[in-house]
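Take a look at this single chain in structure tokens; it is the form predicted alone.
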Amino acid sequence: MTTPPQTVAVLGTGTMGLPMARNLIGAGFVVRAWNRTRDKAGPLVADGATVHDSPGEAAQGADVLLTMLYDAAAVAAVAPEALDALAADAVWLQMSTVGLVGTEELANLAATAGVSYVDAPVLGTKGPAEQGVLTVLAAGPEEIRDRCAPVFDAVGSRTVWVDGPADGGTRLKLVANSWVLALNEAVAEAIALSERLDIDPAVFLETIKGGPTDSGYAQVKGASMIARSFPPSFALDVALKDAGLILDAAAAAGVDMAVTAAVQRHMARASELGHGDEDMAATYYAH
């Protein structure tokens, strides 16, 4: 007997959720989608998904719940309705970046509903999401990891299972994002300084190219800053939210994150100047 494909309810079809849902469809999953703004989920119909008017409708009878929403509050607002509608023995893959406090809150909702919870934020932006090459940072019970693997393989090229704390995926995501935000800010400073010292910033990028201080972020974000072109791959306001989550975790752990604090200030300034919906490289405007 042929095993029917798993049904995945995808809640959140924005910059990341939409391509993730498409890759799930391409991998043979049945996808039921919901988004607060229905029009953003509409394109998935042509790919073979069904789009629903409520989280509960999307989750009805689903084997897997996948959440990819802005923050913990957005997830918590829809999770109870969705959790109540899932199939017996369903798994919740919480893939939004929600911080440590948010992760604890959501894990408690799952426990109350009797649904297995996997903390699984991702590394990667719009392009990797479209290409299905995200890195999944996962933490969850050993006995359900095999069930998660096909979903993670559909949306990513690598899954890192973090043993130990139940929120290990989120902990690793905060560490990784602190590095990403610092790199982005360092590039913005170097480009701004170069221009104000009458040095062509393209010469700076060429100078470090291929050397030990080079990075893919330096070249990509630097070129974006020079061109003043900031199509959102990782929106500045989302990065600003993540900076706050990093600083909250650092404060609780007793770590002085002076660089991340400076990143947060500059991103907040750029957002106030009207660049919040642009790529995080638009932090350049704060300099």
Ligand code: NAP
Given for the second form:
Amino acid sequence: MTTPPQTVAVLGTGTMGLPMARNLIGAGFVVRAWNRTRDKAGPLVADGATVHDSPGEAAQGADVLLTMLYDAAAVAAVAPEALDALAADAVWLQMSTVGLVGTEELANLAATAGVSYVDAPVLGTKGPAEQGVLTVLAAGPEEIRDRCAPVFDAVGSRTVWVDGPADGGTRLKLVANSWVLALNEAVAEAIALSERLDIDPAVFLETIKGGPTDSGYAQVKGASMIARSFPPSFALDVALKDAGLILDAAAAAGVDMAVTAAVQRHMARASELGHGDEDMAATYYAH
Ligand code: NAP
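Right, the form predicted alone is done; let's see the coordinates for the form predicted in complex with the named molecule.
Everything in the complex follows now, all chains and molecules, and the chain you saw is the first one.
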């Protein structure tokens, strides 16, 4: 006897959620999707998903709830009605980046509803989401990890289970994002300095290429800055939100994050200049 496919309710089909939903369908899951702006979920119908009018309708009878929304407030606004509609023994994979305070709030909602909560933010931007090669940073009860694996394997190429604190996925995500944001900012600074010193910035990128201080990020984001072309892979306003989450966690833990504080200041300036919907590489405009 074959097991029927698992049903996943995907709430949030933005830059990340849409390709993740598509990869779940490709892996054989039944996907029930909802997005605040319904039109953005529309393309999934051709892939075989159903698109629903409300989070509760999308979650009706689902085995897995997957949230991929902007922030904790957005998730908290829709989670209760979805949690109430899930199948008995369903699990909630919370994959949005919501910080430590947000994770505690959402885990409490899950506990109230009696649903198992897995803290599972991801590393990787739009391209890796489309290719199904995200890195999932997960924390959650040992006994439900096997059930999560097929979902994580559909959207990612690697799952790092963090033992210890229930919010370990988010803790690791904040650490990793502090690194990503710092790299992006350092590239912007070097490109801007290079241009103002009348050194062709392409020559700077060529000079570091292949050496110990090179990185894929330097080459990709640097080329984007030189071309002043910023199609959103990781939107600047989303990255700005993450800088705030990192600084909140750092303040609570007593770490002086001077680099992330500078990232936040520059990204806020670039956003004020109208670049919030562009890729975070547009922090270049703050220099
Ligand atoms: P996005 O394209 O801006 O999508 C955001 C999603 O949140 C959309 O579905 C949006 O709905 C929804 N949303 C925003 N505010 C809402 C509200 N108040 N109520 C209900 N829905 C709301 O962002 P994304 O890049 O996919 O990011 C999603 C999450 O993944 C974020 O937590 C982000 O930090 C994280 N993340 C992103 C990346 C990346 O590289 N992009 C990488 C790792 C993690 P509408 O369509 O109606 O606006």
